[in-house]
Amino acid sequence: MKILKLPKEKLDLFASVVQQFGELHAPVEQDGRYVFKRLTRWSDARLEYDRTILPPKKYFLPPREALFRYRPGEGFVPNTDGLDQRIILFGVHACDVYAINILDRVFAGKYKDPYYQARRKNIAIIGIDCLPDKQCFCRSMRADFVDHGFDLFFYDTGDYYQALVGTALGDDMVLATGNLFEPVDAAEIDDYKRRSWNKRRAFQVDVEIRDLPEIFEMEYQSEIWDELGEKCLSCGSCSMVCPTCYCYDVADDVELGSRAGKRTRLWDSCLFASHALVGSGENFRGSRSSRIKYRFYHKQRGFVAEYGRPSCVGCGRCVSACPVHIDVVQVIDRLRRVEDVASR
């Protein structure tokens, strides 16, 4: 992996040269909060942004796509609406970063997703590093670091952003600039450790993830979660807003009169009372309680059994986005505490 710098002054100027292999998207503010936009002049990136409402997963996965349309006579045709488009995501965190690592795993393992794949395809990642907030946990979720999953990150030492070169397309980026970018030197690594040690002491939250699939399976039974349930409104903005959640509906929406229509994808949550309702009329889970319990095992116990890790990144979203104040970490800082379970 190659290791260059760039000016803070001269980064605008490599924004304007980068546009020639995408569509430049970045975080703006909106409403006094920032979401990943088409940018439509430089000035309005917000580079030193807390957490977007959305995640980047939006680009990969959309909240609602068609599939494709069918029609008698013509049979199948798919959607390739935007599939080709090529974006240059600008100023992604690493906990982001860490996610779209996941989803990859997930569309792209057993079970290709060609729509997916397409876009990951023509998204180009550049990363920047960022400090930690009272909601940020990605430190206690080993997603506070990436190696992989980007063209070029940037860290921000002072007058400089030091730049890890990720692929050949980043490689292309940065020979593309001509001599905008130069060779790191000693003083620039020691920036780079310092700001590393400082961004490890400045995180507030901490939450112990070591053999916490063993505990979710001991607290299967936990009073906790019937409490959760009765405080959930079931209204799926954890869902919506998590970087790594994949669930989906599929739905058919077919012309009056007629067998043609298109076949549309959209997004759905595990914790909506309709999600594991099935045609004879039985649910699944009908309870909530039984419901943000699945949530909470999927992330933390599911997943680690299928990929090894557990799906959350620790961006701190769902515990923004919840109306009653749900905290992840609350949750399972009471599961791990010994106290509760000698009082039962």
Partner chain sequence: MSKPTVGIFGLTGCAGDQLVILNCEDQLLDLVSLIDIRDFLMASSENNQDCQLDLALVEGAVLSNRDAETLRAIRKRSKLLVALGTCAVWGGVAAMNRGADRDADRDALLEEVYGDIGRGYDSTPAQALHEVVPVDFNITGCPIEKEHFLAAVASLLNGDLPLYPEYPVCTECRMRENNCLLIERGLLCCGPITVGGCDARCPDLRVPCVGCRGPAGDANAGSLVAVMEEMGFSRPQLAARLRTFAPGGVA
Contents of the next structure:
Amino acid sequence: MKILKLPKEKLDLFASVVQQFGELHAPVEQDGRYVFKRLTRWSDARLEYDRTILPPKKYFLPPREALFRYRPGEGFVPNTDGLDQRIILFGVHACDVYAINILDRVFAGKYKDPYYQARRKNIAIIGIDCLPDKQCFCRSMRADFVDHGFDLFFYDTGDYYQALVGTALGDDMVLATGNLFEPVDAAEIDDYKRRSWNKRRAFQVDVEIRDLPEIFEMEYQSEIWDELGEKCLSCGSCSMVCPTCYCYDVADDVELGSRAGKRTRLWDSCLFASHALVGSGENFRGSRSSRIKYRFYHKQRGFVAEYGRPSCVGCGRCVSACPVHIDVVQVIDRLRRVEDVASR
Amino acid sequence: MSKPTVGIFGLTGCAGDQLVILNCEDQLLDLVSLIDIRDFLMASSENNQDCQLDLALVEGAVLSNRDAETLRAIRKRSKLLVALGTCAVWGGVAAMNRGADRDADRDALLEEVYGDIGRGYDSTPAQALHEVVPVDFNITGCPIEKEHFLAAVASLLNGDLPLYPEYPVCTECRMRENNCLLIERGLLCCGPITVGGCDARCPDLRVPCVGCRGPAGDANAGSLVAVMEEMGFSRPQLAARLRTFAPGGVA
Amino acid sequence: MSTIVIEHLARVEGHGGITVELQGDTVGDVRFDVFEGARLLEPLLKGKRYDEVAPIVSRICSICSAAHTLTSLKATEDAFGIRVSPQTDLLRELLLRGESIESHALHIFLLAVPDYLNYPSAIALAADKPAAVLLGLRLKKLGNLMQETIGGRAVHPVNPVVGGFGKTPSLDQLIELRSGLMQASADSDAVIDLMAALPAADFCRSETYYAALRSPNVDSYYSGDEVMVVSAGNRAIVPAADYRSLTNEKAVAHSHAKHSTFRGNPFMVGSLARLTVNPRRLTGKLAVAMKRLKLTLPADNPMDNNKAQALELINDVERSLEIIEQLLREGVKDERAMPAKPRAGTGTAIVEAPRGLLIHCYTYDEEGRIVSADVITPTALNAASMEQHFRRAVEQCPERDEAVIARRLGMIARAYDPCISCSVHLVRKR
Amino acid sequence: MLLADEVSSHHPVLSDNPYQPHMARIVRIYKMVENNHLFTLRFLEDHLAHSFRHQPGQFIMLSIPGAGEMPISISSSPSRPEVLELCVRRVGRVTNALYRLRTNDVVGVRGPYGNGYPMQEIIGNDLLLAAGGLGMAPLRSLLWYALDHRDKFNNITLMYGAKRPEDMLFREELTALVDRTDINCLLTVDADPSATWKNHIGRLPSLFDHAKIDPMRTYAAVCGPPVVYKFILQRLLELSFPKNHILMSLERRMKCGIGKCGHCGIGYKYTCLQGPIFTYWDAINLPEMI
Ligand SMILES: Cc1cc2nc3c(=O)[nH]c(=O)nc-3n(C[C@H](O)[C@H](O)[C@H](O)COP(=O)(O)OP(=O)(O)OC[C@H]3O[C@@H](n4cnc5c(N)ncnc54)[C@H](O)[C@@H]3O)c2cc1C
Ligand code: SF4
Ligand code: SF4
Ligand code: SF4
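So that was the form predicted alone. Now I'd like the form predicted in complex with the partner chain, please.
Expanding to the full complex; the earlier chain stays at the top.
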């Protein structure tokens, strides 16, 4: 991997050059929170942000997306609107890049999702390193660093950004800037290490995920699930804001007065009562507690069986989006806690 | 295939859902060419008040014996009866105090407002349509969303029942990437227990949801109230707020 | 004795009917019956917090929902002593104009024009004269777009809140509105052409009292807190807080709407009243149009209200354009609503709804909860005047033909553009 | 005019779109049981009709334009190609829309999906098919596959139960098997008010009394409503069946059929990818399986 550095004062210049590769999107402030948005001017970008309300997944798997248009006589014609739009996402945190890498695996495999993949191909990612706040636990989830999935990744090492070049496109971006980027020397390598060390110590939240799948199995009947079930509002907020929740629903509609129509997919959540309801009226997860259990179980245990790691990246979004303060970290802590059997 | 016969009716309400139909400016002429509107008092002075209807769209709540009779007559002549709007589906604002002592004494209330004459008025506590006659399906909202109405007609013309979201306003609010008013600003937002479909219209404008669409299918009002009490709201205040549009919806 | 009954008025919002009793040639009892169910919204407001009030009273009526919302906010702001920003005032005015455009377009094109041309509905009219209906729909859509842009929804606005707005519309949104308004401005000749070509409706002459909001410097629907009553050259001013001297409502047995008189005389509110009270606006384009419509003020024919609506429609468009230009010139800021500090007291507000004066008066306790609420709507204010005009029309009808009389009464009723669900409002007896 | 498939195959981005339904014509609708019709489909494009191959136990995603898409098991055997037979029960929105269609109307099909029965393992062994009610739909494919490749299997036993004779799916076809010697076809009904039924009367598990089963060399394919699973499994376990010789077909909500939409997850498996055929061992190791 190519590693270079960019003097901080040249970042603006870099941003203006890089626009030739696509529409620039970055976190901007919205009443004190942040959202990824198309930039109207570079000065709107907020690269030192905590977390965006929605993760970058909205670019790859939009909340609502027409998959097909249907016309009698023509059948289902794929909708390709917006699929080849070139976008540069500037300022994606490591955990979010990690999450995209996870989605990549879900939408690949034997049946590749061409909509996701087309967007993924056309959206460049320039990552940026960050410092954890009190809700971040990406380090525990092993997602505080990424080594692929981005085109460029910037580390703030003081006067410079140290830049990891991840792809040929990233390299093209570097080259397009002429000689803005410089090689790194030993001093910067030390700066990087120092920063890495500081970041590690800055985490305030820590959870242990080793052998968590086993503990989940053992605690499958735990009363924690009933308690959570009583609290959970089934509002779906956690799933919407999660960078790795990808459940979707599909619905067909017709146009007024014709048999033509379209097929749309839209974000769904396993916390909704309809999620596991089938035509016969049977609901495999009818109770709210079984649903919230499923969410945790699938992220922290099911995904491990399938893909070798939990799908949670520890971004902390669901913790801050839950109106009734359901907190993954606390739930995992409680599941891990050793309790005196006699007091149960 | 002959066009389905349709009647559009208003019981007691603000006529907002009928107005939404008239607000489909771009589709109105298509609409009237696809369906045979036989009875629509708000828009036409030539109405057939007896014919059989394939579809009756009824807005408003039942607030008088006269309303109840009208509704029964509509039910009798219609194959499908659709409740249009929160008043028809849940009772709406007129029903907010239902069950409370004050509302029970209707005559006293009428007198309070109209004086002695009030006692003679034909007036009953507000009821949703389904409390009086069987209803085939609901299009909720105060008022209904235009798109839902058009989609419903399109589906019905195709022979399908329409599909509506059952998830709460929060889901769409999050999809639109709004700052959460409840969590971040401590405002009393009914989004978590109100059924979605409005695309989180109010929170998107930084105005808390007042629950105008009625409760979500799986509303967990108890848990929301508990959290809001921790935030410093009083239980009666919360109960009153949550019942503004749908007294029967949340306990 | 015979009785003429219009069971259920069509093409009006809500449920009402007309009954006329004739003894030979003399006209006995004339009644405008409202049998809209009583929702008793005012007593239901008791105990509600100030921020819950507007969304509830908005539901009094859909066609006037923006006016109800804004009157309510204004009354609450009056009670708490909140002064909103000038930008808020402008945007609220714009919202009201949007509602007025929608309401007038709906009334003129979908309800009144078919009436004059003897069609049962706009749907029937559309088959023969699609251009007229399409013109109406286009204007109506613009009015709705304005309400959606500023109010957040075409019916029952959600964006206006105590102290201002949830969110200020963006520059792009205002620019979009401007292009719609410019197109509508180009349509105004067509509106006048259509109205001027309608057959005359001259079957009810009567000296009439008119009441409307007197605006301080511009012809505003929203600002101002005095009502002026005009009759045959006499003018009287009623300050908002004294609104009861204007309304002195009394409940009547046959109707769920209450009747109002000023010094014993019924009076008319609405478009015709507004033009009569504020003739200042009738210059330029409007003066020409007024001539073409053969309208003179003060008018003695209630049917002229339709002409006045057409003039207002044009004026609404022009005025909205001015407001948008001003906003664009001065720049729109994404303001937050003024903070509300509840205090005990009473607040009164008067606004011009599309159908005329709308009055809200609230008394709050120190925690900002409603102690009592009083809502007086234009249709209720008009009820006595309407009955008077019904009577005149019957008296002035040479033949005693039921069908003719019924048709004329229906037309007068519709010319008033009554909004019956509005009229059923409930006030505590004093 | 280009067909949708061609359009998609020409689009540079969506050339290989697994969500693309391929249009098929309804060639026959046969009312087997009230609200359980058998639909025979043939792809509009001949090359698809020729090349479509599936495993017994697999399913397709069936689109009714305008109404939606749903998973339906393939009831016909791969040994009888060119058409697809689907046995669909009318339960809701999409199935209702299908029931409105007539022969020659067009629907969308994509697939086949799911694992299907593990034919490599089963071949050479005895086969027991046990179904109740609508459970016959996925088993029928396996049944005819086995009968058409009779030499590859040892003893074949079919146990099928319905409430009444008129509720029995594929009734004519199955009663015709009763006299065949290369299969032990046991059919039973709970009751026979019409008194015309010539086969067994009684609950499905009672058929075990008429079958000779060697658990160690038999694969049992079971399908039906939950009660059927409950009682059949009980009998099979009493017979000490190896847990991975019991094959069950499960139903879950599905929106994609290809492991993306998340609806059919059970524990850590997806019914559409790792199922819908699961062994009993999987079942007891996955929470909420049945
Ligand atoms: C692998 C598999 C094979 C199946 N094989 C058959 C078969 O051969 N014959 C048959 O009649 N039925 C079969 N089903 C069940 C069939 O898919 C449902 O009955 C059907 O989806 C109901 O759709 P609906 O729109 O009529 O019902 P509604 O209840 O209106 O369903 C609405 C939506 O929910 C989803 N849904 C509802 N029920 C189910 C369900 N059981 N499974 C998956 N999604 C569901 C669908 O996406 C549907 O569009 C099978 C299901 C699965 C999972
Ligand atoms: S589960 Fe929560 S913390 Fe984990 S990735 Fe999803 S939103 Fe972030
Ligand atoms: S603002 Fe209201 S609707 Fe939106 S997420 Fe928060 S609680 Fe839900
Ligand atoms: S956000 Fe709430 S109050 Fe606003 S429109 Fe939606 S349901 Fe109604």
